[in-house]
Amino acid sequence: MLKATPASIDGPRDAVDPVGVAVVGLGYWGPNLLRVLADKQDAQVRWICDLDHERLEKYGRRYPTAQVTSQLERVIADPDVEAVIIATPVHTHYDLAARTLEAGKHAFVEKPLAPSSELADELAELASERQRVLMCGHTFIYSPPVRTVKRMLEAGTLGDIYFISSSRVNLGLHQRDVSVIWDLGPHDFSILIYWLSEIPTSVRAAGRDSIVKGIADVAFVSLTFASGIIANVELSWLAPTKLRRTVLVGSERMVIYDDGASEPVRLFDRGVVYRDPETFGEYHLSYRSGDILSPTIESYEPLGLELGDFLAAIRAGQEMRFHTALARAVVRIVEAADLSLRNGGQEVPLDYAEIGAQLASRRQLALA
């Protein structure tokens, strides 16, 4: 499990005492958050909030112990609400999270943290000033296969990483307010940052708005890292089948992470050995093709572990600095990729020493 960095919030609280929470937003992902929280003994869902009255009525019947409202003010005015879970459209994240933190509540915000890096930084600063936990819902870094690959990287199983190639495509769901980069990109960008513990030095993106004018529905994003690693991420709402597949190629071995497959992680003992030429125009390459290993993958719901970390940090009086740094880095990458796309694929440099230092300090993450 990812360990939070101690800080003085309210001091430790009784582990038996449940955290009073509210869920704001009952659209695509909110009901999943609500379901997991309702099943947790260390959480008590006190409020359900949404602008859609039909949704409120539906989930109010399903969770009768929670109060329902369409007004955030009623939620944050309740002294028994300690944390607010925000699962609303991207353009509302900053406003709702800022109001939550200013009211002295802890905030869990679905990805991405904010619609710009400037606003993401403001949220991080506000959380620090108010000594509140701020966490962004990058659920994939809690995925068992993703963590299995992380352990391989930390153990040096793959050797030096040469490049990473990722595809995250499906038919829909088209978003009304953001491009496919803002919608799907945060998943892969958060996984890459979690695996590598570094932010790219530059980003390029190419794509097009095939269906809705002004909203890109396909994009190819290239990321360059200071370590020499390059990564290419394919994102699309226009594909005949759903695919979430990442290939990591190293000097010693290669691995495929295929989310949703019966064998989500496969390790290939394959590679190329190069020897310096002894004569002009001569070179020697030998290809190694060994065993393919499918490691045993743990079985648990990532969302449950993620929300468990959030609740535990609140109870223990801790900040989640790595998570905040990761969320800010993701917004920067998405923002840079979006800018590159609008500028015809122009390279956009990234140089954020503070965030980079925070990520680098956590290269050896404690894993569950």
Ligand SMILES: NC(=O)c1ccc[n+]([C@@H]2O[C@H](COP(=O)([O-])OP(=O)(O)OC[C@H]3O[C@@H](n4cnc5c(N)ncnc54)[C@H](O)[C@@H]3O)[C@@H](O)[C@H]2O)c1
The other form holds:
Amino acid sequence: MLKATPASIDGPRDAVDPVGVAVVGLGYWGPNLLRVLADKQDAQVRWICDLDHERLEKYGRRYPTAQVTSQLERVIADPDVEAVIIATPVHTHYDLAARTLEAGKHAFVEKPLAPSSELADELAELASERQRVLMCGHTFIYSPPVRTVKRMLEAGTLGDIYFISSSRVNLGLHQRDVSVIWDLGPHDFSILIYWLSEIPTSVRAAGRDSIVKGIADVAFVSLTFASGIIANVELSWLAPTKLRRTVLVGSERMVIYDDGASEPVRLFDRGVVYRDPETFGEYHLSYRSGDILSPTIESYEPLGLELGDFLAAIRAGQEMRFHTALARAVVRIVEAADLSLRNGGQEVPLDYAEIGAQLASRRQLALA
Ligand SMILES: NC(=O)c1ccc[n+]([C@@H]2O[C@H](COP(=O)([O-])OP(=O)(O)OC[C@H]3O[C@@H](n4cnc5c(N)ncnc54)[C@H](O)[C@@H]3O)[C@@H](O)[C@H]2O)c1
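Mind sharing the form predicted in complex with this ligand? What's above is the form predicted on its own.
Below, the chain from earlier opens the complete complex, with every other chain and molecule after it.
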């Protein structure tokens, strides 16, 4: 159980004092975090850390004011480092984040938070005990089109949501340590929880390890929500083209969110009108096909807003309860989907205990 935590973490500090940060992991994703942090006035990159010396040398040349090391110990021993940004493979997340929090630093951990729900819960507990900010990199909840859809859902534009269907597929990048569910699933699961303000009650998954034995590279995940909404998420590293497309079908309207498209959100005034039968067995259906609207989407880099939110929470001495709870819920869903896949698609019920309440008590997310 998580302990009750005080509202404030640190006393107020000088708002213009940049947060001393370190970036650990400079593979595919870490350099994006590093670039964004190096541009931010409210952060100062003090260390970069990777086990790979060539990468350290490359980024050390690009960011000469940062010190370089392959050892987390050196990073967390520096009293000027307040926060550590972790972008390493999933199996290292718990160890690196736990050592960071134990050293009294704030931690930003790339998705998924930890390689099991037990370890994700332990990190949350540790952050709470040490009164440190713990955030997980669920970048899509900061993405402009995802936020546009969220606003439509909150305004009731779509009516009651019947179902959601999503495809997140491309050719590669095959991960060596985790299945495609652990790699790509967190994006869709975090978006669904954010949009619906609801966590699924059960999950089923089917998939295949087509290329590397034991590591599923394609998965079809079905989620059931207490409200009756169902969602299907297709995840794959084996596809001829990159596709990130979600369809939301509501009683009033429908939406297509296509992340790579020039018009990433399209709202369709389409649906079916059902009239109760006047005589037994005679019901009437008519199909409505109205306008298609392509709303203007704001333009900003989600990563900048996400890391800005993390730095602001540190400076404001606020916890990120919503984010920590979201990250824990996502790990539970991924874990259950992986279990279902290994058990031939068996339905796995999900139990969140106190996470639901924490998701409900969310602090306002940063706005662009
Ligand atoms: N938010 C997003 O959209 C997004 C996108 C891609 C990846 N990610 C996440 O970022 C993380 C990293 O993914 P990636 O594709 O960049 O992996 P990667 O394998 O390309 O890079 C990982 C790097 O971490 C280094 N590393 C490994 N163990 C280390 C340790 N103990 N100490 C220091 N460095 C260590 C490796 O040498 C490597 O350079 C994963 O959690 C992944 O899920 C997030």
